[in-house]
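In the form predicted on its own, a lone chain appears below as structure tokens.
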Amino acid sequence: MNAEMPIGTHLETSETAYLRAPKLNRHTFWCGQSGSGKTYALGVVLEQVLLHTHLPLVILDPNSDFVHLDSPQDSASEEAAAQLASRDVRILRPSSPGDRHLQVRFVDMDIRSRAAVLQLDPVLDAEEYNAMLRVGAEYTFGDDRGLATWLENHEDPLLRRLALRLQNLGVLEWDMWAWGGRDATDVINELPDATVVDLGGFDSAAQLQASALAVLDRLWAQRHERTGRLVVIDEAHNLAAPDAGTPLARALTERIVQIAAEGRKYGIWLLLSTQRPSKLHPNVISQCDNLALMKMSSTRDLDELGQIFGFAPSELLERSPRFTQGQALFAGGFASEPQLVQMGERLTREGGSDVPIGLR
């Protein structure tokens, strides 16, 4: 394999179009309105990353779109199917049994993230928030279930109030806690070729956000190990909105903004996919050096992208509203030059799908 990954054909010449794998060590912004083929096209690129690199993928997947990344299609060539089948792809889902069950450890989350799970505001809930900060220094048993018991029996009434809050919010009943056992970050740390964290199977946004935050907290805590990873966040506006309304949503957004600002030097590289730039926190987009743009009809959004990504020629950006499904503009370090591309075919099965309309 070589450094250039085939992703489709050039619109103008029908010659093979490539992306430069070594330049994925920059943050990437992937954008396209609903129906543009954004998720399908992203799958094409992720498959090529699996084929051409040793770069571990961590995919936060809110819509269960990549849960079959381990399953080659019948239409894939024998060579590609064999290569993909040999890759170590772990699919972690809330509904899966055993080692494939998506679960995280509450006690391994950043202490401020734990406070956010408990919906504690540092100003409005100042005393309890401060008590939660003290838990990080005092509790050393390393087990989620033990933490609940420890809080219930503590002599400090503020800590007992935290136990009551855990119970009242139903946090302990979430089927996502590892209770001190093996969790998603243990899987990620084994450095499989790809770990798909299926966030689409949770009953509430809070569970989705807490699981994503636990994974990102652990990656950030281990940043000094400088293990290169590509962290893919599909539908990123669900995880890093500019107007996050709850403590948990704000904590998740703040962590992603922090990784966008500082993660590159530690080998934590983001690929953020969303429908519109205005839906994603601006401090995340501004840190991206690669752009993949599919159909975008909003003139306002295109103007904003032109200002942020000055390396993307305006005459190519202006063609975006006329793109058909599966067509994209690639610009930045991972493209040898700005290029318009018709994306190729997927090699693995798609996950999520549209809800069909029944016909009479």
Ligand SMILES: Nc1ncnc2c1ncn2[C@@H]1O[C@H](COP(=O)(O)OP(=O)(O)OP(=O)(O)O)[C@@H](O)[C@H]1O
The other form holds:
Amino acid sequence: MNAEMPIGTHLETSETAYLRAPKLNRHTFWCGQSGSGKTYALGVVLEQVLLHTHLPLVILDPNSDFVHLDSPQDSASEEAAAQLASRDVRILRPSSPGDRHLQVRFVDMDIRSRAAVLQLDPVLDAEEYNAMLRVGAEYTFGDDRGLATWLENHEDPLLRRLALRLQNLGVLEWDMWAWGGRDATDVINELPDATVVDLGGFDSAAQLQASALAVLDRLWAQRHERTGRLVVIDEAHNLAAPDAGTPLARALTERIVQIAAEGRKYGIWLLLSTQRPSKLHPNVISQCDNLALMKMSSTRDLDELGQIFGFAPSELLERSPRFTQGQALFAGGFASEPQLVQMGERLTREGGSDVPIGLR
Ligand SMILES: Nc1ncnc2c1ncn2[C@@H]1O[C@H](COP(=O)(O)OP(=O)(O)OP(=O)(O)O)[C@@H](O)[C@H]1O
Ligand SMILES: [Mg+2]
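Since the structure above is the form predicted on its own, I would like to see how the form predicted together with this ligand looks, so please show that one next.
Shown next: the complete complex, the earlier chain at its head.
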């Protein structure tokens, strides 16, 4: 296999265009307005990563777009289909039964993240927050359901209040808690070629955020193992918004900001996709060394990108408003030189596509 991954054709010459797989060991920002073809194109690249590398993918998928990454399309060549079918792709979904059920362990989340799940603010809820920090030191049974009982029966009234809070917020009823069982990161740690964490289909944003945070907390906690991984976050504004409004959303943004700042040396590389730069926390974007840009009409957004990604030539950035669907500019380490590309075809099935309109 080759380090150069074919992803489509050069716009000017129609020759095959490549990305350099070894340069995915830095963070990547993927940007373009709605419908420009980000998710489709991202799928093209991830398929090539599966075909060409041993780089384990962890895909946090808020829109259930990659839940068929294990299913080659009929149109894929026999060889590619056979290779893709041989890759170990695990799809974890809230609705799936058994091993494929998306589950996370509350007790393995960072203690501050657990406080955020309980909507505890360190200043406004100082006493309860502090009690929560003590739970981390005192509670060692390692089982979520046991934690609820332990809190309920604790002699300290503050800890009993935490139990009430868990009940009142309905957190205990959330379907994705693994209790003492196997969780998403246990699956990720078996190093399948890809793990798709389907974050669509939850009843609340809090469940989506808590699931993502639980996975990222554990990857961060085990960062010293230095297992190289590409953590892909499509619709990243759901997870790393600059104006996160709840303690949970803030904790998630902060975790991603931290991984963006320090993860690279531990082999936690991010690939984040969203519609406009302003939808993502600036401290995340500023850490990205690779840029993929699809159609974007807003000159303000393009100016901002030009300032952040000085390596992307302005004459190529300026082409973006005239891109048609599936056209992209790639710049940074993963492109041998800044290049305009017409993306190739997907080899696996797309997930959550546009809502169809019935025709009479
Ligand atoms: N290169 C392509 N070839 C064929 N169809 C494409 C291509 N790119 C995108 N599409 C189709 O266009 C639609 C929109 O594309 P996509 O979902 O990738 O956009 P997006 O940029 O991710 O939008 P959003 O920001 O709303 O998620 C999809 O139905 C997809 O199948
Ligand atoms: Mg999309």
